[in-house]
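The chain below stands alone and is given as structure tokens, in the form predicted alone.
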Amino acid sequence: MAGVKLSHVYKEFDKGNFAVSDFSLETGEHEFVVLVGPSGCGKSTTLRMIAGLEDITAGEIYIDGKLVNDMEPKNRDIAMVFQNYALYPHMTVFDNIALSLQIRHVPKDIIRERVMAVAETLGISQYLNRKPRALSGGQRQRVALGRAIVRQPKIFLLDEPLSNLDAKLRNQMRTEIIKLFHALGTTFIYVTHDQVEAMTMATKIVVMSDGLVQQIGSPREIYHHPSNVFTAGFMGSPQMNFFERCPLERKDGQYTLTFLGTRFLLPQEKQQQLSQKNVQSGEVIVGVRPEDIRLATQEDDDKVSALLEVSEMLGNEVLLHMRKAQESFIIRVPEFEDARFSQVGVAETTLELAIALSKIHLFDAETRVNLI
């Protein structure tokens, strides 16, 4: 098994136009790390450069303990499965995946014995004789996935994989993917903008903008403690909401926060995270999760009103967006909560709203940075 290391690694493609800026990560042995980000932030740049199939600009890529950065591809003993699978349509399935092996002149024998298996794993093994153009989006996903592991390469690069395929279709390759990963002991490194497929695939998350690392962490410490406000807003479904320049104040060893319209006083633990880092009055941008504000009830202190503008129904829960003033934010309440957010648009109600305080994020105003 072999892991991944890159230091201070940069892609300059113009003159100071940096698609990639001072990117380090090292990976374990077995880990399965996703890149992701929105649209052009670096993250597939990023996995060519591992791949060899783009130069860096500075920095150094280290596989399995040894300097790769004027290292041909063909010598990186990696594997890698791209957007549009990349299959030649005049080979069978059987020719495309063990390709690699005969260019490589391994004996037939093996060939046959290591097809005949990974086909066995992907559930392909009745497609063999096919052409590409013969196999529907995820069998053709699957053909891609087995050329490169009948290679039995140190690490796996996997570039949007599963972007081409549908909904369904996606959550049950993503499923196949982990198992893979199980199975094979190796590590992935995976590219993605979709962030769901980052929070149910991964055991480390990098999360990209702009060609810089906004976190590195597991997908419980991105979710749960995200580093600054992109990362809070663009990992979650729907994503967390914010609401800007809040009165934070802090007076006599205490602090309270004014948002929505009310005046809080900040729970203990809250208290006491913003004392240890000394964290003085000011403006701060406020994040809750949907899930992190519900329905009040009678027992519920600091309630807040809020005008219900629409419902959007999604089988056991419900969102509801709703509107404070000048704040539009969305919650998230199970279907059950109350039959009528089960009807399609609901809206024009006012609803009294109980927030977790527990669980709030405090971003500072200018930074953007999370202060706890």
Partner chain sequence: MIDQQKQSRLKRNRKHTPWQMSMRYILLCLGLLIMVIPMVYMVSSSLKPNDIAFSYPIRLIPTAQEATLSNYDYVLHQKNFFTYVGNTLIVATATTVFSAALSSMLAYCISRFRFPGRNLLYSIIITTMLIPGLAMLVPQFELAVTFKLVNNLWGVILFYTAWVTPFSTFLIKGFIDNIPRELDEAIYMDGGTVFTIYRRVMLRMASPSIAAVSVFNFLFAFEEVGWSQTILKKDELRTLPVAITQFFQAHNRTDWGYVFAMTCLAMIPVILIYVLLQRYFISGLSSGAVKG
Given for the second form:
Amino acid sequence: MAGVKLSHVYKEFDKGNFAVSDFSLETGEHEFVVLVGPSGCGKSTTLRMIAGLEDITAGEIYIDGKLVNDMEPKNRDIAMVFQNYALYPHMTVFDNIALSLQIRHVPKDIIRERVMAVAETLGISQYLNRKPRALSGGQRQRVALGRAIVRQPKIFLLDEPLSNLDAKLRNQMRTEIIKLFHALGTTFIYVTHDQVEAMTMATKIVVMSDGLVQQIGSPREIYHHPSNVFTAGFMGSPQMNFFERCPLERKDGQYTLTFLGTRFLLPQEKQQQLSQKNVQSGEVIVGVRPEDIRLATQEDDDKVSALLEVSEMLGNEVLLHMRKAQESFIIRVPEFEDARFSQVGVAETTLELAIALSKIHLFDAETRVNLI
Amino acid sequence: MIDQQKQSRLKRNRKHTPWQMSMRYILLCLGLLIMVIPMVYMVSSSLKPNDIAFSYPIRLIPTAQEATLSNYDYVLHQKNFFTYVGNTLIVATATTVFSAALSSMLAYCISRFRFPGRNLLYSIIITTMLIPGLAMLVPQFELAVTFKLVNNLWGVILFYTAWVTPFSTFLIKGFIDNIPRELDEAIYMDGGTVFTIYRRVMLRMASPSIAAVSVFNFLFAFEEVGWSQTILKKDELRTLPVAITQFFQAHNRTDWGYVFAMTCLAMIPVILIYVLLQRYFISGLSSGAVKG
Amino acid sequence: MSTRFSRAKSFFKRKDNIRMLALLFPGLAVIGLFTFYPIIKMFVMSFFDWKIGYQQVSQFAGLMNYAAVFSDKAAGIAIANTFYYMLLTVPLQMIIGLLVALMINGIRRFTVTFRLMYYLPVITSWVVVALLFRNIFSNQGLLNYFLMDVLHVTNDPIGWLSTRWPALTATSLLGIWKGIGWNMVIFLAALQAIPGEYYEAASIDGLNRRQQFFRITLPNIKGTILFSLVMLIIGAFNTYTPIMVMTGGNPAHQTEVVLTWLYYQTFSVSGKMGYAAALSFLVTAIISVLAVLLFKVFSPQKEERKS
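Alternative state: the form predicted in complex with the partner chain, after the form predicted alone:
In what comes next, the whole complex appears, and the chain from above leads the way.
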């Protein structure tokens, strides 16, 4: 059981071009860390640096307290699951799982015992004599996991392991990986571009973009307190609605915000937070999650009317694509609320909306960082 | 693999009129006649006595009274015939094994590592592919003299290996380029070295291409004449193709029955290899060619 | 993603570098010593009146050897013959090979049988088939018999191998006959690699068979055509055995090709090695220029596709 520590790690892949810049992270001993970000953000490179497949341009990586910068992968006590499984087509499932032990000259009977145990855990015992070609995607994925588990490493690295599976299998394997994480009690570092995987599996999420860490935190923190516009937009589906260049005014100690053609007095909690940070009048970016806008009722004060363009029926809920002047945005409402919206494409209706002001996010227009 | 099968099945489902179909079969069969008649003629001539081999009318299939194995008998009792066969098999096998080893190692390194001089090495390999082996006759002969390789089977084996290795490397490299790097990396992370990767991944995964180039290298070494006749001057060192040309000249270029008996015998190993390994003739060659 | 970066640059550590060198070295040594060094040597020799053997002094000859090659009528004939052989064999075996591949690709049964049989000449040794064709084209051979006694086109046997152009044509026919199978196999593989969806889409778009061939099939096998073209041109310049066996360069060096002429100059006459080296170098230059030209002609589209 061990943790990983990266401090100010850089990876330069061309002169002056950095795949990863100033990456720092410290994990606990039993933690599921997910590196998430769009493709090309440097998450895989970071993982490969931890694995030792990629040299580090600057900075230090520690595994279990030991500096591993110059240590070969095989001595780092890590195992990795690759995106395309990296199974050897000419070997049986048994040999695929046993290979790493065979290379290390582990006695045959011990290999047998450990492979059997792993196969048992993953429910692939009956396939041990097959070749990978004869397996389904999910089974191959299990074999790939088995190959990592059999080494009994301190750290598991997983590079987009589920991206080749179809949606249903992906959900299923997600649960199984979580179970495995609890059973093994070690640290998992998991790379994905899928924010759903990040939210559901992680104990700690690292959001990356352009080689830079945008935010590190628990799924809850990341979702409710995104540190900047990028994180706010990346996590959550459908994406958070952003309204650019909205005037925020501070007058007599009171903050008012104008967006969607309406002037809002911010609720008490936001007022306090803003004045604590001593935020001055200026233009801000307003972020509102789709579920924080609802259809207005009689009692609501600040109603916003907008045009319904398209409605998407998702089953238990409906996504309404709205437009007001130049701004288009999406709201998410429960399906039972209004039967009208469950029909596809009922367009050109004007709806009255209410915004949960206590849940909106305010970002600096220049730095795009969360103001609160 | 599965996709390919699916595709070819899809293609087979394309509609064809019966007329088109039968035209294709007819044309293919006509072509086949042109391909096969010379071969049949060779075999049948080898079964005819020399004096009637050229008698008119020429019959493709000898009659039962004509047919004789005397030509084969004569050839098989030639002094050194089996020595020629042995020499050729030694040369072809050694060339095949050496070039398979050398080219797969080179291909692996060129495909996977960025070492200084890599591009230079690869361009040298491409360039040497372009040059006919015999075009370097003079300097190579001098080299052979220097290393005392004249009248020495090694003189043939080493030069053949050097001639075929560039192209083999080129083909195998193309194949290895398509093997996912994750497979090497997985072994590397598990504690394997470069050797482990070469042995466990490359030799196994690239085996179709290695087998394909091996088949071609074997055939090349089995039939080469120019260099072999230059280097191997002693009769007991001759390889079969050279021996055949010598035999042909020694028999006043007329005793075709003997000559064809000998060529038929020379084809037996090739046909055997062809039948046993036929899938490699096709798969490996095409893997390099389709990519271009 | 990370595939963009050169992973291998520093992928392996010191010990592995030594291991990699161990894998590289044998191949490097053999190619370097037995092909690369001779190429350089050949280039050097082409400027000398090169002598082989004891106590022989090779005199620097400047461009004398090249001048000799250029003024030598026989060398010109050999080069012209090689080009004749190339121009006849390369396009014809490609076209026939492609046609056979198209037909085999279009039938359902016996595809393997056809493939195996058409491939048979490819695997047969050059010496064997050259002797066979020498017999077939000889005065009392199968071809003359066919022309005289079956078709009655002529009353006297035609001396196919005793005059320059018929002899070269006979040799070229051998080259075509032997090469069809090879072309068929690589084109068949290329055809089978074209996704069936392309044809389905094309037939829905209303392209007829001809249009499908020119708009879908040909563009998709372009890489293979280039590959085949380069290989066949190299092969045409590599021609030695068929000429040696079928004509021996006779009559009077009229049917020599580059390699047979080179061989003759090196060993049969009083060892004109410098001359042979100069000729070799010229041949190498010709092949390289042809190869580079081909890649130039074919590559612009390739780059477009990449970007």
